[in-house]
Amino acid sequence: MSERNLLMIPGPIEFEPSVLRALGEKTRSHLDPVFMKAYGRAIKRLREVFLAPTAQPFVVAGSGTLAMEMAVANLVQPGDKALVVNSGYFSDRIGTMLERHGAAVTHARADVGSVPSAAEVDTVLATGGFKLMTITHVDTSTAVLAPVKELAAVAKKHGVLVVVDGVCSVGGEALEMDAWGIDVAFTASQKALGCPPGLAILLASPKALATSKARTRPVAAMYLDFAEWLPIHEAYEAERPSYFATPPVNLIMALDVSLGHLVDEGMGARIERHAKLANSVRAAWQALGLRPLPMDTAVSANTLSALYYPPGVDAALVKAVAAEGVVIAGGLHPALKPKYFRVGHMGAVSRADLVTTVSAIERALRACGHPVEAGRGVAALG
């Protein structure tokens, strides 16, 4: 076994050695020309990753939750109507956040393990008066994948702003921000972008920026305000010094390197690679007798798996897998938390990582009393 376990949770994830080297470099001034060039390049690369040539990227110190609140704080004022397309724990979170910012929130819900259909969402939006709609592209709690393209088209028909939580999807699932009419999409550095935790990343369309600018009252939290950050990002993209709040220099240097890997791979090839790895690992879960939480493959994420414990096995499995050298995650959705576990497979993950992970889970299942033929899961990986 190596000095440290293989990290196969749905974020933070393992990342490329070059990203680690960038993180470990001597810290530069935030006005250093080398840093300004890296920051500006990262901003440009984010447009390529999100397929959003017209959007404005924001890269801010914080978590995915901060990016979520940045979207809400800039677009919502008290009394605005918002629709949450709810597919799990993080859909609930953005709903609560919207309410705290004064929005009147409606949830379109489905059974756990599924997502509301475009037709169901259309019916709700047809009642009128909605300003924005939120979609959790991949809910990290359930591994449910929402049909963003179809849902966004329905919202556009009704003239509603579209906000996409891409924390567990961007860099691993298909997302075409401009072509699909998405107004805000956000993520965090530690997921499929392949960078250490600590960066909230958000892209805003011209319509979203105009909506924020047209507010009748300022954004209450200065740190979240597009208007405060916009001149900073414009300056860094032009490689000019600027200041609002000190950026996390090493993290942004590492992000620039990780985004370089995504751009070099090509987003189409990267999405296809994630899909192939996900299909392989689904075959392995089936061979091990593990039932996925998502109700069918059409709503199953390619970036992680959520799997019910087999009969007679409980959360002790997570510790048993760790003892085999691989770190996986327990359940998160409140309704099912003790009944399932989660495995991340995004970013720099390779087939070798999946072999190691499936082998560890096989051995842990046997240790927990679930009869599994040795090598059965790995053989199914293909």
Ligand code: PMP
The other form holds:
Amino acid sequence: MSERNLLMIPGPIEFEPSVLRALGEKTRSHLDPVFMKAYGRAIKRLREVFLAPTAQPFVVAGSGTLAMEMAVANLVQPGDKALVVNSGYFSDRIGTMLERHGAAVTHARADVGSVPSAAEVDTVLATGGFKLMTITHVDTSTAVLAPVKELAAVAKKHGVLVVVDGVCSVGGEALEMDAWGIDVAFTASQKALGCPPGLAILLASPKALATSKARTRPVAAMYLDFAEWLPIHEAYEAERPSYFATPPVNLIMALDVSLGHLVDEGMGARIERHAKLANSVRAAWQALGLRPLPMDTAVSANTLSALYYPPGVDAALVKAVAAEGVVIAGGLHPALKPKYFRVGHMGAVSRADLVTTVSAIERALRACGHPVEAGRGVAALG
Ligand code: PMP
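With the form predicted on its own done, generate the form predicted in complex with this ligand in the same format.
All chains and molecules follow, beginning with the one already shown.
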């Protein structure tokens, strides 16, 4: 396949050329003043992106799963009770992880395509004894958006720590970490933050840091321990040299550039842009008769779409779309995997990308024997 395809999966995504140029620059020493400045600036910019002036950012080499494990490893001790607000595949993953770290895990589950309500979560938390609750902001397997603000408010009422998996949301969906009382929010570089894969990014509230500090036994995995990373991040923020484990220099240089784009755009404008693009692409899916997996728009993510194949069409559609030069993703949720496909629309995504993608899907649907009128979806984009 040509290198000039359009990558429209829900991460990694298409990146800004300026970000890729930073990645391709000569690798500096991790103690080089230029690098220290960029790392320190990236840390500060993360507070702006997460709307978390009081939180401590951590940026470490790894993927979103490592960020997830960092949250769990620091907050959980064997026997702690945890509630997983379960909206799909990635909620199951954090549940498994919590169990491996010795937590007693309860799941609040909803039908596939939906998310438990704040009232349901309130009822479970009222049974008492929970230390923390996890929310998958956007479950990438289903494109379901959780009402983080409402859910976090319920957890706060019960004095429960709130952990938000923002891997498929941060930078594309509204998230106000401090104002909503979130204790840990994490993401990875390759989605709406717009930087190639390889960075686990986590922000911890003062309460989350204190919880980790008050542990009766140290975090077993040294690489995940807040206490190891805290002095390093404080030093880089102050542009002082420091070492614990070699930072991924080029990725952090690239992250600084991509976060600069987010801050320049402004978080409000960026979230609004994602919402507008998601609304137009939803209109296109409707015009093409493609049924979304989320049960209604109130629980539909703006960062990606998950759509059932129409009758008579299967995963061959994904290949047919690739033949049109656009890379999309198949299903992921085990209960429905062969029945649907996913399209990412986050980060640097533009209207032109959506026109190309919708048009490729129209053509591919026809190639798969499902007649749709040429241009119908594209016209509906508005
Ligand atoms: N959580 C969510 C919501 C995700 O979408 C993903 C990745 N798709 C992960 C966690 C895991 O991230 P990674 O693949 O970078 O380990």
